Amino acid sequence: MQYLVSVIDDKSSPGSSDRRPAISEFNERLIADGYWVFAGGLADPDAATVIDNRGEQPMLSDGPFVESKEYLAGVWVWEAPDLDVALALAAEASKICDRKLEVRPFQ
């Protein structure tokens, strides 16, 4: 089963910015243990563009879709045998990256 792990940061109380070495080590372990599928950090929400093409012409707008103090800062995609394993990895990852995580299975 694959899981999307969303990294959630908070503009009013951001996670530590010095976590990259620890995150890299964690990622290397995910790869070695066969859990790694994909990961990536995202630019600040102000760099986002929203596209809505449900009408007659596409509408583009600058900035995030939702104004919020919390925002999606990055993602992992993991392959894990079950939700318990994914949640255990996420608990460790949350501590390592100093941010909240949301774990959701793919359908």
Contents of the next structure:
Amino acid sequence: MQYLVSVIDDKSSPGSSDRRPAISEFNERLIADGYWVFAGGLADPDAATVIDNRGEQPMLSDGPFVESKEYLAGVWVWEAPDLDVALALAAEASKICDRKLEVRPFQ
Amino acid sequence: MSDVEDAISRAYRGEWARIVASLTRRFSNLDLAEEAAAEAFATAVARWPTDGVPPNPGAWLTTTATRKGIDRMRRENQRVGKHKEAQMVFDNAPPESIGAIDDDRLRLIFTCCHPALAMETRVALTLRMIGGLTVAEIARAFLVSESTMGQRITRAKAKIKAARIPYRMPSAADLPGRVSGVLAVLFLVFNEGYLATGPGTGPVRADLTAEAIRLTRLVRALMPEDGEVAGLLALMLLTEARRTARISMNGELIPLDEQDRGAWDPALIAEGHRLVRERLAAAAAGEAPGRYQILAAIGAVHTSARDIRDTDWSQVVALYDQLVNVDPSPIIALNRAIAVAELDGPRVALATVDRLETGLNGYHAFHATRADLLRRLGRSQDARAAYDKAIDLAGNTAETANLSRRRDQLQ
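For comparison with the form predicted on its own, produce the structure of the form predicted in complex with its partner chain.
Starting with the chain above, the whole complex follows.
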């Protein structure tokens, strides 16, 4: 079972910015234990562009699809046997990256 | 009720949770387990009147439900390989051991009470899957509409499946945190039995109170050091002890002050008092008691009085004061006011009760309490209106009978 783990940051009270080494170390462990599928940090939401080409021509707009105080700062994809395992890892990961996480299963 | 109907309802009470739990283990799918169990009972309703009641109704229902489940699985999931399907068809292996306590239903409770589900959802799901209550009965217990409750349960089952919430006992490290949610659920199951709300059920469903007590005993065996588990068990025992004295021959609720205390069950009271004493000792040693321990202590005060006039009401009010600090819900405040009426009189109590209207206007006990206080204050017309509201909202037949008689006795 694969889970998307979204790292949620908050513009008004951002998580600490010195977590990179700890996260790398955690990723090494995820790989060693067979949970790691993918991980990536995201640039600021201001760097996003939304494109909609359902009409006659592509419409581009500057910025994220939804403006909010909380935003997606990065993602993990984990392979875990069940939600309890994913949640136990997420509890650890939340501490390590100093941010709130959303754990959501793939279909 | 015919013999066949009786056999079906007995099987339903006795076997529902067991069947759902064993099918959940077999199919790893709660929704499928529930649907298959419901189909098996529907088949029994259709066949038993002509074919006769099978010699072992539980085994018949389990076999039928398993077949229904396999049929459903084949229809719904074409991707299941022949090998896996064959394994499920012939899987008669006993459940894998989960340590000292091996009970499918308890395992199912922990799944239904998973912390990734909202608290109200956990309760609803457990009442449906373990208690076997209908969606309508659960909706009434939680003061929401039947469609809201139906959606809540459907969403919960979908999440358990999609997110793969496991069907097993939590690890030893997770257990304490998982227990408090389970206790809340067990208490609500007990209350649904003690004050049954289904229109087709009797005023008390001893099967549910017994099931809640049985499962609470199991949790206590698993966690003998947990004060709230002991507290909840004591509370249930001290309440259950009064069960038979609480309903008259003609199905009317007998309030505490009119009960024949000689009819209370002395063995249950003794066991409940033992547990309360154990928790009082722990509290004296500095362990702060939770809500179930305080409620059990209140139950112990009531069951210690040989006569209603011997009740130590100041002790009851003091315990409610403690409870309000732990659980500031309006229902606790309402129950505290009932004790205050005995200590400081109905006028003081009514002033408190009236302040709770916003939160409790849809709750029958709020209007029943007001009606009683208004009656004692000689305000017959107001009392009558309050009794009418209480009767409208009450789902329990014995309560309705008692409220109606009290209303009709008004001058």
